[in-house]
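Okay, so here's just one chain, in structure tokens, the form predicted alone.
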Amino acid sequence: MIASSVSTLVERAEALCRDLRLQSVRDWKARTGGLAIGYLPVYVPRELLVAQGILPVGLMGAGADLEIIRGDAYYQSYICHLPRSTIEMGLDGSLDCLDGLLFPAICDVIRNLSGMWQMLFPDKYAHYLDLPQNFDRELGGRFYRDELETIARDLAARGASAPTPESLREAIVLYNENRAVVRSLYELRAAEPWKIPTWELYVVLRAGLVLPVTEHTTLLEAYREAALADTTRLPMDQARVVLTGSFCEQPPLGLLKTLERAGCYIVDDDFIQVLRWIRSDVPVEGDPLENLVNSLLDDAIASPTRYSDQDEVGGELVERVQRRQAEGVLFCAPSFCDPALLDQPMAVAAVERRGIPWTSFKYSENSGQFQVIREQAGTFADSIKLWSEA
């Protein structure tokens, strides 16, 4: 009975993830009359959007569910797959329900995508969101606050509500609750990874990109309760690993299942970073907009899209390995992802200095064949278990 409950929740979440035409978003708009604003990875201030009565909608590509035809005509062959599928969905009408898109500063490809989007869809709102790389409150903080105020004015001019301190505080509380449940699921998976398979965690997290935040929190809580109550899942002798490099373009679901079948318990990852970009609760007291700004400056996770001194790259990864009691690292990056692949040598050096085993491979969101990766990950897991017991 409990197992079917888990299955039902996961099936619902997976259906939401694979709904490229965003029917749940269309239903929400028909029900509320509100605006829906899409965003690309990795982070946007969703609290601000919700405070304006807007549904934030995360776009993470089409995976293997869409044949890319027109999208390939807009980009060179040596860039990642995510913008191609985004363009394809825009051109085939899948994203017509969105009133605009936010393009966070990730890389040159996303910058170019923002300009291309404005040319292809001039009636839609489009904003390239520059996130500060100077974390001084008088410099980066003032810059970021100006960005937030600009977005709020732009969206209010298009029919959204103007944010108030009260509506911002209410939105912050809702997302604090959501982040707390997400953190609890990550803690549970690290402690008992057999209870929370990574591919299941991934789909229930990703469902939150199209659901209102309260509905997503309810889904996560229900999944956590069902997983805890399920006594049919038993521990296996698998290697505990941290998977890193997938912060923007997301790995295919089949790849995650392959890694687990190959003998790896993924006890930490960097999937869907918008859900965990802010490490802890955003303060509610005081100026809520300033609290959002300061949380980004002072309490954001490490990421290739966020500046860190060269000597510090990989330090946070080592800390995660130690905190999760992981036995190795899987560097899993999309092909042609400049931020991930440029940081990887420094991160590898950091884990090697601590004697942490690692291996690496690349993917694209529409990858469908995983035999080589399965053999590589299986050999890696076997070597960890062999040498750790020697």
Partner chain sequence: MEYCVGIDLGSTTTKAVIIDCQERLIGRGITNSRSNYDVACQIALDEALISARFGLIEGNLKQGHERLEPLERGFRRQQYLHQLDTLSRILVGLAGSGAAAGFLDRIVDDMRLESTALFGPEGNRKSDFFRDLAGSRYLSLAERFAREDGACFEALAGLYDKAILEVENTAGAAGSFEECLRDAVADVPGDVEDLRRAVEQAVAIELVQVGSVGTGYGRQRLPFPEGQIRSEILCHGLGAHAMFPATRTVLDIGGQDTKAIQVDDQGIVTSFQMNDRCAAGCGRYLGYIADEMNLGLHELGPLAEQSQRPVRINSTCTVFAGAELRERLSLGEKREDILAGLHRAIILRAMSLLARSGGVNDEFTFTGGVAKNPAAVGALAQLVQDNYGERTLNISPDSIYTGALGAALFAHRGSRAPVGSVE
Second form
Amino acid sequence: MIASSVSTLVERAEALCRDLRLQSVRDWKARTGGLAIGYLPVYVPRELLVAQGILPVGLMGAGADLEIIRGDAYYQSYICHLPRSTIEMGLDGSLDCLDGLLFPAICDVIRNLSGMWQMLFPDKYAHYLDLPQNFDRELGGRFYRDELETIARDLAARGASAPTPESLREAIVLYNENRAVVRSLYELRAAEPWKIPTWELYVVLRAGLVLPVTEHTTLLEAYREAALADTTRLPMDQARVVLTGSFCEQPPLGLLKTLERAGCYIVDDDFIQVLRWIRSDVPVEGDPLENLVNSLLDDAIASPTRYSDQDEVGGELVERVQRRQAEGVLFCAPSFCDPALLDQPMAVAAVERRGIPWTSFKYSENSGQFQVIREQAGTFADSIKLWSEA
Amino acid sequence: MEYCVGIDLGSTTTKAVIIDCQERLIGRGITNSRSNYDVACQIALDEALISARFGLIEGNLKQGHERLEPLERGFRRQQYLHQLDTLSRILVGLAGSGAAAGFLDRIVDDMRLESTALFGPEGNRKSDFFRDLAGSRYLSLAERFAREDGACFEALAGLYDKAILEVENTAGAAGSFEECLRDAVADVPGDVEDLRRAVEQAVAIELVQVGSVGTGYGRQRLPFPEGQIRSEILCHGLGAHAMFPATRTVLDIGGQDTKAIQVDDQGIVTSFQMNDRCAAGCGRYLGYIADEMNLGLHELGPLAEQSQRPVRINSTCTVFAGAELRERLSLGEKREDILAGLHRAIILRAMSLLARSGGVNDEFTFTGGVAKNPAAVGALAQLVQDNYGERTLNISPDSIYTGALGAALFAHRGSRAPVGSVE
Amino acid sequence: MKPLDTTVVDVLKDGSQIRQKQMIADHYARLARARETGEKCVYTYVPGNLTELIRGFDLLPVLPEINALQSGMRGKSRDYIARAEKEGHSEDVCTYVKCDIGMKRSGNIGPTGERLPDPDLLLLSYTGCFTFLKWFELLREEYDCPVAMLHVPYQGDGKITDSMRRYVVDQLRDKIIPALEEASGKAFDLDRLRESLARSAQAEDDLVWVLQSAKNVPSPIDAYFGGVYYIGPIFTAFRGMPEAVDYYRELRAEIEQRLERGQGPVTPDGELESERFRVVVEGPPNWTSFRQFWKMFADEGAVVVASTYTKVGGVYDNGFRHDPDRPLESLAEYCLGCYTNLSLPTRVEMISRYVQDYRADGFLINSVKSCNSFSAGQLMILREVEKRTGRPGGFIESDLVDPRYFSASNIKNRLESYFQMIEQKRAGGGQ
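What does the same protein look like in the form predicted together with its partner chain, given that the last one was the form predicted alone?
All chains and molecules follow, beginning with the one already shown.
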């Protein structure tokens, strides 16, 4: 009975993830009359949107489900897949319920997509959100605050309400709650990975891209409770690994299942980072906009999309491996992903310096076959287990 | 009689088309491309001239057109025998005093004997190219001698591989046209007086070349004078226009590349797109799949058409084609369903190129080897219908000659506009 | 941007070219001696380069992009890239980066055959290209030296806002200048900067005149293959230096003379006799087969009358100039205005304007695999510019310095088809 509860929750979440036409967003708009604003990976300050009465809607590609008919006409073969499926969804009407899109600073491909969107959909709001690469409050902070104020003004001009300190504080509280339960799920999975299979965690997290934040928090709490109560899931002899590199274009669900079936417990990952970009709570007291700005500057996770002023670029990855007591690293990046693949040699060097085993492979969100990866991950997991026994 | 010729030196075959002064098509020829481009072009032209002569013979015959067919078979047999002579000479030279040498004469003698049946009314000729025809007979005889008389099959096969390259690059290996034709007339059973007269009249007409244009994919060096080279894109556009005058969009999917071309009402190219360096989605991809499935290339389409539930294939990467196929098969997917998905995936790539070039306008002409594949045509028709609405889709059984036809038309209309004709 | 390959330079025998060659040679010689002479050096990028500032501290700039393209022209890039890939760099990413890393690990031998000095500072001007960010993170691991980071915001909405300008100015004042002071041991000298900026503006005037001379029919210059030589000094180590002023003065005089005499552009095979096609080119050139690529145009009588690549190190033909009266502000606007920092709609507008103003028959996009900043969206640029100008666009694909991505037959095929198409259209009918 409890097990069916897990599966019911996961099924619901998976249905939301697979609903490329965003029916739940359409329903929300019909119900509330509010604006819906889409955003691409990796991070946008959703608190600001919610404070303006807007539903933030995360777009992370169409996965393996969508056949690309129009999108390929816009890109050369050496460009990743996510922008193709994003354009496909734009052109086939799936995204017509969105009143605009925000394109955060990830890489040049997504940056340029913002301009393409402006030309393709001149009536919609399309804004490149330039996240600061300078983390001084007086420099990057000031610029970022200007950015946020510009966005707030632009959206208010399109019918959203202007954010107030109260509405911002309320939104911050809601997202702090959401971040807390996300953190606890990551802790739980690291402690007892057999209870929280990664593909399940993935879909319940991803449902948060389309759900209003309170509904998502409720879903996560219910899932956590159900998963904890399920006594049928027992530990297996699997290798504990950190998966890294999949922060933008997401791996197909089949790949996640493949990795776990091949003998890996994923105990940390880079998926859907918008939920975890800010590590801890955003302070509620004081100037809420300033708090949002400062949290981004001071409390954001490390990412290949963010300039690292640390001496060792892979240091944060090593720290995650140690904190999660992982035995190895899977470098799992989308093909042609500049940030992930340029970063990788530095991260590899960092784990190699500590003698942490690693392996690497690439995917595309619409990869249909995983045989090679299954063999590779299986061999990797086996070698880790042999090593730890030796 | 004056004629203009267009020659299309392709990656696998070389085509020639000749037209008369009224731009009427009077002959065409095809041969496999080979290392020596000059020979390939010469043979394609010879073949086109042969077909033109046969056309003249047909015109000269008052009746008895049914006799043309045995005449042509007889003519091909004569050519085959001449080529066998060349092959034999080269084989013997290559073999020297090796152990295989003793078997060569026996093989070639048997091949000569078999030629009557091979070119008889019931003869089963799977290809028109000497390389394929002779190769299949030679190897099967070599196998027999290996089995029965202890010949070394590998040595014999190796000799053939070397020799055939040389035969192909030997000009005139097929003998002279007139000699072969006259010998062929003599072999036609019954009263041949009419036929002989028609042949003599046709042979007496002098065919004079007054213009030529060459084209071909990505060749750094084409064996044509520089002023007589035209881009294959332009030739293709004009050729498609000549075949179907209302053509506005042309899609060509060949072995190595895919082209999407827009033309105006005169057949002038207004824009074009070609696939990038990644060969995914070209005909070659189907070749890999056919090899992987142990099927003939021509069997893929009909098999895919039997699919009830096509599988969606996302990757048309030739590198992964084999692995993806094996995985799908091992998952229990049906061959026809996988193939249907693969055909759609290839056509989707073409749809991208079409969109980049300016879409699909009416009428739409599909050319190239893949246009012969019914499953590819079906997928294309469906996607065009879904994305662009009703379009007339033209496919000519002779679409392989599209580029050569365009080249011939350019040859007739004069070479490139003179330098300095700007504005 | 500034080839040293003597075989190519030799075809441009004008005085300005000899002067430029000498300037570059002297600069590299000075770099090679830097360790002995105690001169310090700063590695930085072409887009958003702060040459006036750097040289105001008597620091010597080194530009890894230039080294990479030089390696490409000298036939070294294949091995360098192979080395970097063998040592773990992905085949999917920018080949400038891999070429640079490979060169460093092979002894850091520069274009003149002498060893380049290690950097005393990596000045990361993150302008118009995400890869820059990772590139200097990678170099920091190679060299273990300080990095000064300048974040130049992207003109996402097609304009420079006050906030952007202030952000860059503040970083220059609070981060970049102190880092340069630290690296050089010298104090910032505002007057010296103003003098440099005045010289920059002077050279920029002459450069713009030269590039716009291609509006003449026929054009006295090729604004792409020839253009990469013309932008050399101002894009690299010499903006704001007296040498640059002299160079551009001399260059302008030469082009004025060509124009008077009705001479066409210089090509690898000498002067172009007859201008048959005028085209605009978007995208960087290929460096490994630069000369061959150029010849494919010249053989067809095609002249590039305007290019976007010659704007990557600064867009000046819209009126922007470095300004001694607004030193940091104008430096900030310079960075913000570099070509790859412009939004796609702005790029479409710019190319369309070039096609019209320079009376071009059409435009060509050379899409390079390495550079997503340029390439992502070019197929849409193609469509939009065709729509706006009614002139045909052509699309070819290659790479910056990876010879594996230069297929001569493929490119030649497309170029020939493209030019023949224009010719056929002009003639009308099947001519």
